[in-house]
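Shown next as structure tokens: one chain only, the form predicted alone.
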Amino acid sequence: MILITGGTGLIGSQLARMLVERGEEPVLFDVAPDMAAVKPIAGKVKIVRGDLANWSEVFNTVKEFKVKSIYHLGGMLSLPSDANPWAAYRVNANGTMHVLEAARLFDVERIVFTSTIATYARGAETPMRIDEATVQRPENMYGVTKLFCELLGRFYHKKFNLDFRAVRYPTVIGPGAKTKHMTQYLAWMIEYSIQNKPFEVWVEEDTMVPCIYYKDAARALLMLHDAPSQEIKTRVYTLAGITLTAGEFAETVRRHIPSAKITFKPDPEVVKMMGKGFSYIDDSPARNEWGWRTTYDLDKMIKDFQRSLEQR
């Protein structure tokens, strides 16, 4: 059996859909389960409310569906991580934990985990160019939980030979996100400009920030999970997709939707945490090791959002 926490989000549900056309039912797990995101699956699903700061929950869970394969996928994002960090270290960190714990003692084979660029600084003046020497120091409540899951997950590989492994996102594009965090602007020029609403950005128009379409991170996770174990030498991977200026990004959203009414107001709070963003992202270590290519760049991934928030 298969256990996606955070299993009704995005990434989860698009994660959920790729698995049951390979003929699994998997076990999603969240705390509050979105059935209209699963709503074409509903009934090949299971669906577990639970909170991931809560052990037992998880340890229940784990246990009673006889799971094999863990997708962690579950967690806070970055503005409610910083408006809240206690909740984000009980749900983040504490959750991990329990997560891992689970799989040491039910006797789970293997855990895809979801970290996040945002355990690397951003650049203050220039983007920031990322490669696997790249010194993590992140500068927020999120990027901090998750630098310590990617951490304790190694842990557990060397202790207790638990097949742990992990991305790290660039910003996820899809529809139908309601969470703000600070790079949901990208996702929301598409989405905003599709439903014909203004939408004002809060960064500036020079800020850089590597994008990935939502399906290719699903199927990035269904990769990382088949490689061979003989295969993965670095263990998590640094993923990387689009990069363009937040600029570069609207105006290319003009191109595809002439009525898009995209206006700029950056918010100093979020300039403060993102800098100047990221210019280059290697990830040269996910295609080596296990063939990781993606397959959306931005002209197909507007085209395919408009149709994926048509069908929602």
Ligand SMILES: NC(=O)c1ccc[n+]([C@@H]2O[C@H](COP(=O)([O-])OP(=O)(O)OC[C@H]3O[C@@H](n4cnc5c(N)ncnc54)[C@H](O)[C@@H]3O)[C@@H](O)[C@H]2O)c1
Given for the second form:
Amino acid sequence: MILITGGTGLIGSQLARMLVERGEEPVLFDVAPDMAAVKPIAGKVKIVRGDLANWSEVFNTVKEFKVKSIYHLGGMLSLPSDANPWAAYRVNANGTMHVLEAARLFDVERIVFTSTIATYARGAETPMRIDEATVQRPENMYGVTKLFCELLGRFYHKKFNLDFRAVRYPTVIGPGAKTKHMTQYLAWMIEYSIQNKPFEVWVEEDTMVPCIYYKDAARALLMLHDAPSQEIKTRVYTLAGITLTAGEFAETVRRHIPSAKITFKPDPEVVKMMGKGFSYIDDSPARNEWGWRTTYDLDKMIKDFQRSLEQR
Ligand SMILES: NC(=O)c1ccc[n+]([C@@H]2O[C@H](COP(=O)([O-])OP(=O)(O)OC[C@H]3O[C@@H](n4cnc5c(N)ncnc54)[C@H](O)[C@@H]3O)[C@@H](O)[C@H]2O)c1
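Rather than the form predicted alone that you just supplied, could I have the structure of the form predicted in complex with the ligand?
Below, the chain from earlier opens the complete complex, with every other chain and molecule after it.
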């Protein structure tokens, strides 16, 4: 059996759809299940309402469903984590400890975890470049908890031989995301414009943020999960996606949706946390070890986004 924590979220529900297409019947564990997100696959998934911060709910689920693979996506995103670091500690840090312990005790064969390039963020004055040698020294609570989880997973692999693997996503863009996080403005530039609503961007026009479409993001998890163990050397893989400034992104949206009303009003708090963003990400370990490639460029992304919103 396959378990997805955060299984009714933006990426989790897409991953669930892909697993159902493969003939699986995944268990979706979520503290606030969004039934609308999984409506098309209702009946083909099992929904468990549970809190990652509550170890017994995690243990019970893993034991009851005889889980063999866990995709661990549940957690609090960037802005909510900084607004309530105590909750982020319980959910992201402790919650991941619970997932790893459940995996160890109940013989789970593989765990795929979703980390973030926010584990690098330092509010730098110039856009950062990321490769395997870049120091991870996050200054926001989200990045701090995610880096802890990466390291904890590596420790469980070394100490208990648990098959832990992870990706570090750039910003993931998709329709219908509800949780506001630092770089959510990219998806909302598209979504508000399609809905003919004005949108105010909270970073400066020259902020560079790499992004990836949610369908690619979910596909990466399947590819990483399925990669043979002998190919897994780096274990935690940064994914690159497409890198544009917020201004260039807005221009592309305007080209597709000429009625778009996008303006910029930087929020000093977010600007302080994000700095100028990221200019380059080396994702060659993912490419070389398990054949990673993105399939959605920005034009294809915006078209698919429009189609998906129309279908809702
Ligand atoms: N969206 C992005 O840009 C992005 C970027 C980097 C990494 N990630 C990571 O990818 C994962 C999925 O992100 P997403 O965009 O689908 O976010 P999302 O907010 O749509 O989904 C997260 C899900 O986790 C659930 N959740 C929150 N607290 C929980 C708890 N205590 N117990 C159980 N479930 C809980 C939420 O209800 C939600 O359904 C997250 O771990 C996130 O940190 C996302």
